[in-house]
Amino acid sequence: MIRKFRYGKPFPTDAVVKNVGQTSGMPPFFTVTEQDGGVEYRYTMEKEDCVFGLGEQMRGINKRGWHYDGYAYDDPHLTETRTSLYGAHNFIVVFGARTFGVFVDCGKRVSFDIGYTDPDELIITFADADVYFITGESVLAIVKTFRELIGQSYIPPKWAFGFGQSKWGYRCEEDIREVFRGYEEAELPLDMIYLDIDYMEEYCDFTVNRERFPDLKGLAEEFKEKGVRLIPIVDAAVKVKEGYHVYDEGVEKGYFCTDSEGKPYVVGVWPGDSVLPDVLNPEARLWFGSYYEEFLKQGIEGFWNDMNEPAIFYGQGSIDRAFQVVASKAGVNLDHETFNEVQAAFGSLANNPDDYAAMHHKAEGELISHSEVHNLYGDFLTRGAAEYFAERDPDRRYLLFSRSSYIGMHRYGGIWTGDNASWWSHLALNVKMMPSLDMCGFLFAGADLGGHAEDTTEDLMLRWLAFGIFTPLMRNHATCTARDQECYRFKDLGAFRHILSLRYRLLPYLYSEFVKCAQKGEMLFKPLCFEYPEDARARTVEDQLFWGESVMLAPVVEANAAGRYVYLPARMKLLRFTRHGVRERVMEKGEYYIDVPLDEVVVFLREGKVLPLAQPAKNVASLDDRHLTFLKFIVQTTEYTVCRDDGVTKSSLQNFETIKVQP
C-alpha cells in the first residue's frame, strides 16, 4: 500500500511515474510536527530496528546510529563523518517490529536522523515535499513497490558491462595508445578506455584539443573495431567565453542559470569563469543535450557526466568576499583566530550555501533560486542527454552515467559512486552501498575499482577487482596525482587476468540478472536479511551479499588477510575459481573461515540454483554466450532464463531464453 502526504508546495522532481492520491490525516508510525515553514517526523525505534536504504551514503548498510542529508555535495574526503555525498537518495526502509517505507520526494536538503541524537529516535526533517509511505508483507515487497513508483531502471548496451579503464591524465592519443598497448601485450581484457578532462580544449565541453587528438572520430573508428570504445567526460559548467559556440548560443537564447536580476550567473570551475545550463528549463535542457551529438557523430557511444552537483570551486560574491577578508589582514599579526579567519575565507569557498542560493532558475514561468531545487541539477543534466538520444534514436541504447544523481534519474542513466581513495575502507564501503543504490533503483551502478585518490597497492587492486568483477559498472579509475594503476602496470598478470577474465565467464549471468532486476523492479545486489528476514544472524552481517537468484557473495575488504569468515545462512555450495579451474565444496548453515588467496575469487551458489558461464573472451564483442557451461547446487531439472537481446537496441529487451540443465 503506498500513501502520500503532502507539505508546502513542492517543486515537481518527476521522482515518481505512478499516479498517487493525496492522503488526508496524518501519516502512520510518526509524531509529526509543522513550524517555520518545515517539517519534523518522529518514530521510536525498537531495539531489533534496521533502517536501510539512502543510496548513496557513507557507512553501513544498517544505516542506524548516524545523522544523513538528502543533499548533493562535492567533496572527495569520503570520511565517515560526511553526511552527504554526490546524489540525493532520500528512501529509507525500517526493518523490525514494525516493516515500511519511506520516501521523501523533495528538491532541497532533507535530513534523517537516524539514531544520532538519541539511539532510539528516527527524525526526519525537510520542507515542501511530497512524502510517500509504503507498507508491504517484507523489505524486499516493499522495496518491489517502490521501484514501481519511480519506473524502471536504464537498461545500458551490453558493452557497457565489460571491463573499462581511466585516470585523469591520458592527456594525448599516444597515452590511449599506451593504455590499449598494455592491456593487449599482457592478454587482459578490456572494452573501454576513458576520457577525462584533458582531451578538451581550455576546459570547453563538447571541444576537442587538436593538438592532443588531431583525430578523435579516426581514433574512436579505429578502437571500435578493435572491441575497444572511448568514453568522454561532460562537465556541466560551460566557460564563458566568446566565440564559444556553446556559451554564445546559451547566452542568445538565454539557457543559463541566472542571478536575481536575469543576468547569466557565472561560478569558477575548471575553465575559470564559467556558467550553467538551466536544465530545469526543459528547453534548456534538450538543448544542452543535443550538444552530445558532437561526438555521436564521431562514433562515441558513451559519455560520463561529471561536476553536476553542480559543483562549484568559488562564486563571484564568496571569492569577493575572501580577498576582502585577506586584505584586512595585510601587516596584521596572525594570531590563532586571525589565522582561522584567513583560513576559513577561502576553506569555505567550494560549494557555498550562499553562492547557490544567488543562482536562479526559470522554471515554471517564474525565478527559483538554485536552493530550493539543488538536488536536481545532477539529474535533470543527465536527463537532458538522455532524452536528446530518445528523439534521435528512440530504439537505441547509449552508455549514460553521472556523477550527481537524484531519484528519478535511475530511469535515464547510471552512476559512479564519486571520488574515493585506495583504501580498504572504501573497498568496504563500496559492498556496503550497493543494496542500498538498488533499493533506489540505481542498477547500473560502481565504484572506481583500486580507489581514485591516493597510491592503490598490488594486493588492494586485486582484492577490489575480486569484488568489482561483479558490479554492472566495472571501471579503474585515477586521479592525475595518484600512481599508475593500470593492471598490467602489476607483478602478478597472471592473478589479473584470472580475475578480469573471470568477469567475462560470469557476465552472461550478470546481464540477465541486471535485464531481469530491471524489468522486475527487484534488486541485484542484496543484504542477506532480506532473503532471510527471521535469521537474527543474518541482520549483523555487512560485508556478505546475495547477486542475483543464484549467487551469495563473500568478498576479502581486509589487508593482509589470507581469508574471512563466512556465515552461512543455509546450505550452500562453495565455488573457488582458481588459475586452474573450479573447485567445489558444499556446505551446511553456519559459520566457517575460508581461505582465499589473492589470485582465486570464492563465491556460494545457493541450493536448488545453477551459475551459467561463458569461455574466456578479450572483448564483449567476441564473447560467445551462446555455448555455456553450468555450475549446478540441483537434484532435479532447473530452469534458468537467459538474456538473448542484441545488446544494442531497446526493443530487443524482450527475447529470452529459458533452459533446461540437468543435474
Ligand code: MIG
The other form holds:
Amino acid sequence: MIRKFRYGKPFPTDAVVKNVGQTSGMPPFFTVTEQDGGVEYRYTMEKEDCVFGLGEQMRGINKRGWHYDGYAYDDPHLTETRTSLYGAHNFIVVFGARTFGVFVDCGKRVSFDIGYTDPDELIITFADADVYFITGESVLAIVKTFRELIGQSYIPPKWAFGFGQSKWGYRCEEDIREVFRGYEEAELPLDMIYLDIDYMEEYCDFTVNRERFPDLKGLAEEFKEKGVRLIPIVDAAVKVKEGYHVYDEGVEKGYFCTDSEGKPYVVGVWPGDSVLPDVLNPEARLWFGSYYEEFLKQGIEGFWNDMNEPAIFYGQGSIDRAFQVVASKAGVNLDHETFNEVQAAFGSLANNPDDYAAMHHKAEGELISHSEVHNLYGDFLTRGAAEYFAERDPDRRYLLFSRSSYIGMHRYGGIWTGDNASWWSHLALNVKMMPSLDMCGFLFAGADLGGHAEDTTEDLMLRWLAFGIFTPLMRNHATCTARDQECYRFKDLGAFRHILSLRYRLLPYLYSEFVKCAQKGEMLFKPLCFEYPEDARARTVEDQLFWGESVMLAPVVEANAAGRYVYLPARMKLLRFTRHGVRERVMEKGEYYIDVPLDEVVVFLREGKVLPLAQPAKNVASLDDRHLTFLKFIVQTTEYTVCRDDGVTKSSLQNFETIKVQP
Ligand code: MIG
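Cool, the form predicted on its own is there; where's the form predicted together with the ligand?
Below: every chain and molecule of the assembly, starting with the one above.
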C-alpha cells in the first residue's frame, strides 16, 4: 500500500509513473516536525532494525550507523566518510519491528541520519517534497510496490552485457587498435572499447579530433564486424566558442542555463569556459539528445554520460575571489592559518553551492535556481538522449548509462558508480552497492572493475573480475594516471581467460534474469535476509548476495585470502568453476570456510533450482545460447525461462522460452 504526503511546493521530478492521490494527515510511525519550510521525520528504531536502500551510497548493505545525503556530487575521493556520491536515490526500507518503505521525492538535498546522531533514531530532513510511505508483507513486496510506482527499468541491447575495456588515455585510433589486438591475441573475449574524452576536439561534445581519429566511422564499422563496439563518452558541459555549432545553436535557441538575468551562465569545466544545457526544458534536452545522431550515423550505438551532477571545476565568481585571496597573500609570511586560507581558496572551488545557486533553469517560463532542482540534472540530461533515441527509432534499444542519476532515470539508462580506486575496500563496496541500486530501479549498473584511481594489482583485478562477471554492466576502466590494467597485460592469462569466459557462459542466465527482474520490478541482487527474513544470522551478512533466482554469490574481497567464510542460510550445492571444469558439492545450512584460489569462481546453487550455461564465446554476437547445458540441484523436473528476444528491439522482449530440465 502506498500513501503520499506533500510538503511545500515540490518541483516535479518525474520519478513516479503512477498516479497516487495525496493523503492528508500524518504518516504512521513517524514524528513529523515542520519548521521554516523544512520538514523532519523521526522514527525510533529497535535494536535489531536494519535500514536498506539509498542506491548509490557508501558503507554497508545495512545503512544503519551513518548519515547520508541525497545530493549528486562529484568528488573522486570515495572515502568511507563520504555522505553522498554521484546520484541521489532517496528510497529506504526499514526492516524489523515494523517494516516499511519511504521515498522522499525531491530535487533538492535530502538528508538521512540513520543512527548517526543517536544510534536509535532515524531522522530524515528535507523541504518541498512528495513523500511516499509504502507498506507490504515483506521487504521484497515493498520493493516491488516501489518499483511499480517508479516504472520499468531500462533494458539495454544484449551485446551491452558483454565485457568492455576502457581507460582514460586511449588517445588515438592506434591506441584503440592496440587494445583490440591485445584482447584478440590473448584470446580474451571483448564486446566494447570505450572512448574517453581524448577523442574530442578541444573537449567539445560531439566533435572528433581528425588527426587522432581520421576515420571514426570506418573504425567503428570495421570493429563492429569483428564483434566489438566503440562507446564514446559525452560530457555535460559545452565549450563556449563561437563557431562551435553546439554552442552557437544553444545560444541562439536559449537552451543553456542562465544567470538570474537570463544570460548564459558560464562555468569552468574541461574546455575552460563552458555552459550547461538547460535539461529541465524538454525542448532543450531533446535538442542536446539530437546531437548523439552525429555518432549514431557513424554506426555507434552506445554512450556514457559523464560530469552531469553537473560537475563544475569553478564558477566565475568563485575563481575571481580565489585569485584575490591568493594575490592578497603574496609576499605575506604564511602562518598555518593563512596558508590554509590560501589553499582553501582553490580547494573549495569545485561544485560550490553558491555557484549552483546562481545558475538558473527555465521551467514553464519561470527562472528557477539550480539549487532547487540540483539532483535532477544528470537524470534529465540522460533522459534527453533516450528521448531522442525513442523518437528516432521507437523500438530500438541503445546502450546508455550515466554517472549522475536520480530515481526516474532508471527508466532511460543505466549508471556506473564513478571514480572508485584500486582498493580492496572498493571491491567490497561494489558488492554492497548492487542490491541497493536494484532496490531503486538501477538494474543496469556496475563499477569500474579493477578500480579507477590508483594502481591495481593482478590479484585485485582477478578477484574484482570474479565479481564483475555477475554485474550487468561489466567494464574494466581506469584513470589516465593509473597503471595499465587491460586484462592482457597481466601474467596469468589463463586465469583471466577462465574468468572472463565464465561471464559469457553465464550470459544467457544473467540476461534472462535481468529482463525478468526489469519487467517484474524485482531485484537481481538480493541481500540474504530479503529471502530469509526470519534468519537473524542472514541479517548480518554484508558480503554475500543472491543473484537471480538460482544462485548465491560469496565473492572474495580480501587481499591474500586463500578463501573465505560463507554462511548458507539453507541447503545448497557448491559449484566450483575451475579451469578444467565444474566441481559440485551439496552442503547443509551452516557456516563454512571455502577455499577459493585466484583462478576459480565459487557460487552456490539453491535447492530446487537450475543454472543454464552456454559454451564460452569471444563476444555476445558469437554466443550460442540455443544449446544450453544445465547445472542442477533438483529431484524433479524443473522449468527455467530464458529470454529469447532478438537482442536489440523493445518489442521482442516479450519472447520467452520455458525449458523443462530433468533431474
Ligand atoms: O574529471 O573523462 O568518472 O570515468 O574517465 C574526470 C575522464 C572526468 C570522470 C569519470 C571517469 C572518466 C574521467 N571523468
